[in-house]
Amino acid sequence: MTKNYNVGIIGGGVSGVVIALEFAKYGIDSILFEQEKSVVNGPPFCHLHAGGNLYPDISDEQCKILMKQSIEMGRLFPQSIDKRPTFISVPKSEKYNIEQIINRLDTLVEYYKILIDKDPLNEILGTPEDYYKSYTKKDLITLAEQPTVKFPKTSDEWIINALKFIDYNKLKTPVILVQEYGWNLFRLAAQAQLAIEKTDKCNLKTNTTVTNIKDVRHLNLDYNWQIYTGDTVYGVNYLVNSSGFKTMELDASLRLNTKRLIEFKAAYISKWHPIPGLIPELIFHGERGTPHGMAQLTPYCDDFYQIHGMTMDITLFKEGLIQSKSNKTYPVFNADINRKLYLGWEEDDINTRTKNAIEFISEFMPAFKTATVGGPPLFGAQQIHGDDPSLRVGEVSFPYKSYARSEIIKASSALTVSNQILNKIEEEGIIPLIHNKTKYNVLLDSISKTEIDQMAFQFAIERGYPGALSRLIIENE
């Protein structure tokens, strides 16, 4: 037996690293196990869902939760936030009602004001009055005649640039520009790993597979769980399962059978010719899973663009959404998806799906037809607790004493889950009560932009992606 720890965290994704960092800032020692050589490997994220406007079908309540959680995470990792807005539209062929979207946005503006009243530092999305702006057909005709702005600052300037490429005659009006920002996973991963490496309160074990976990609570030892990694055993008082889509596998080893969905998705990297001015992220809403599913174009540096197309031949996959069954503890993907997850993609599949994605975007941006394959896909699988595939707000559950299961769906839920687990280990007496809790994390604040730049670039290259994907298109001050 090696050193014992207060907390053992299985999985170094967004949830795992945020839990480790939040515990470390309060002096709670932990050990964090990650199979890969660095943290936050997937599933990928690219968007700070500060309002949930990419999801017209979810409830207003989920949208408000996503806004609050996104603001909290944006404050924690400011050097990973790309402060460019998002263009929201509905093609004329689709069912969504623009007025309903605007009514929701008005609700979010009022909620944003409440968050700012509670804490003025929550105003990270601009002023509430500028959270969104809508544009009529007449507005679009007028703005389309205006010259390109290389580095847009106002909503109108962002729209002007977008209109140089968008066929807005295919869209319902008004269209909307909203302050939902980009979120760079390479930069978050870099800042998190650098901070963990600087603290003596978290032992980060990368390239490490947990092979077994034993419940020894009944043995009256000075720890509750044994974590096995090869020939090494670690004792921990509190166990956190943050294994992402493999969460159910760990549950199975503890004889827990839970109802879960797992979904595999991918986004595609394209390269386009240089354009004279920055454009916002572009969303063209459509019904998920149909040939007209949502199209999403996310700009990166050096003319790289990430594409989501919520259709079965782009982002979604045959048998890509699977559910636990009564005769199985956890669901298993088919051979094609498992090959992608564990062995990598075949070149033909990369080219075919990326070209499908480019063609999909070019329906609304004809000039984008000239884009080419820019790199391998960003991909991964995520769990969704319960049986509702439209759920977007994650949570945490506590199936056993001294055991927590992180069940985040969006990266923005990580801090909320961390705080819930912190409260639970206080309640169970694993640690003394913390009387002065703070939203700041001095460990993260100690990491410089230069350090983040260097490690984020390194992570992108090591994972096979263009280094440009590690940079922000709008440099933070």
Ligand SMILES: Cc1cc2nc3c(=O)[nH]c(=O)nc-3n(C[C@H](O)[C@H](O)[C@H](O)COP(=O)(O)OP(=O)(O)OC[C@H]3O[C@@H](n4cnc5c(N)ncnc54)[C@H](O)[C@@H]3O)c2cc1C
Contents of the next structure:
Amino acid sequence: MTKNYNVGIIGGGVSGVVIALEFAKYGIDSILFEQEKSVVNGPPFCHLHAGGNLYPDISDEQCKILMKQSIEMGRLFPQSIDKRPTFISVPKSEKYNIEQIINRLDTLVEYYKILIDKDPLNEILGTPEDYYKSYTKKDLITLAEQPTVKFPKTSDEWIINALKFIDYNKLKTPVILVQEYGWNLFRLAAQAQLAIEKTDKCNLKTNTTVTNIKDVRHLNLDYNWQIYTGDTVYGVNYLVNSSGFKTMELDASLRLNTKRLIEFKAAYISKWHPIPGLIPELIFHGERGTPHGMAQLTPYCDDFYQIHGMTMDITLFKEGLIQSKSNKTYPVFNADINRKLYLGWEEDDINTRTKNAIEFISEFMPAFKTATVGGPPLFGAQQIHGDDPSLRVGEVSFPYKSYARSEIIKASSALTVSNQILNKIEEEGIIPLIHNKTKYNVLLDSISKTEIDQMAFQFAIERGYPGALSRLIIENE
Ligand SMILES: Cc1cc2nc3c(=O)[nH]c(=O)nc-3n(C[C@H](O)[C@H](O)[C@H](O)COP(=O)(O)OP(=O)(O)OC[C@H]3O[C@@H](n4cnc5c(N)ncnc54)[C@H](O)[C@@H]3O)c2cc1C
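Requested next: the structure of the form predicted in complex with the named molecule (the form predicted on its own having been shown above).
Below is the entire complex, every chain and molecule, led by the chain shown above.
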């Protein structure tokens, strides 16, 4: 046995790092295990989802939670938020009703006002009045005549630039521009890793795979769990399983078998020619899993664009959504997905799927046909607890005393999970009650933009992506 810790955290994804940093801020010592070389190196994220507007099918309640949690995370990691808005549209061929989307947006505006009333610093999405704006066909015809704005600031300017490329005759009107922002994982990873390296309260073990966990609560030792790595066993009082889609594998060590789904997905990196003015994120809604699922273009710096297409030829995969079965401890992907997940992608697959993605976007944006493959896909697997694949908010469960399992579906839920675990370890007496809880994290706040710029660039390159993906198109000073 080497050293005992109050808290052992398995998995240094967004969940694990936020838990470690929030605990460190209150002086709670932890050990954080991450099998990769650096933190936040699992499945990607690129949208903050502050309002859930990319999901027309989810409940208003989920949208509000996404908005609240996104604002909290945006305040913690401001240097990773790309404040470019999102253009939302429904092609004429699709079932979605724009009026319903607008009704939901009105609900969100009211909710955003409440969040700002509670704390004015929550106003990170612009003023509530500007949260969204809708555009009729007549507005579009007028704005399409206006000259491009190199660095758009108003909603109208963003729409003017988008209209230079979009075939809006294919879209229902009105269309919408909403303050749904991008979220840069390389920058969040950099800020988190730098902050963890600055504290002596968290022992970060990168390149370290946890191979087993043992429940020793009944042995009356001065720790409750043993965590096994290659050559060392660690003792911890409280165990946090934040290993993402691997959660079930570790649960299996404890003979826990919980109902959940795992989904493998990918987004593609393309490179286009320079254009005269920045464009917003573009969303063309469609029914998920059908050949006309949602098409989604995310702009990055230096003419790189990320594409999602919610069809089986682009973002989704045959047998890409699997479920735990009663006769197995945890589900396993097919050989093709496993190869992609653990060994990397074949060149042919990258080219075929990225070209499919470019073609898909070109249906609504014909000039985009000339885009080319810009890098390897961003891909990964994520867990969804229960059996509803459309669920977008997941938090935490406590299957045993002194054991927490993070079950986030969107990265924005990480702080909520951390707060819930903190409450639980106070309740269990693992730590004394904390009287002065604060939303600020001095460790994260102490990291400068320059430090983040440098490490985020290094992470992008090390992970095989263009360095430009580590920058924001709207710089955050
Ligand atoms: C293609 C795609 C696009 C997505 N886009 C978005 C988006 O735009 N916005 C959004 O909010 N969410 C998005 N998500 C979801 C998001 O990626 C997840 O919600 C989030 O990554 C989950 O974080 P986590 O920390 O719980 O788990 P993970 O990020 O999976 O982290 C788990 C960590 O544990 C480590 N680990 C696992 N097993 C072990 C072990 N035995 N020992 C040591 N380390 C271990 C892994 O290496 C990993 O780093 C997307 C997911 C995919 C697949």
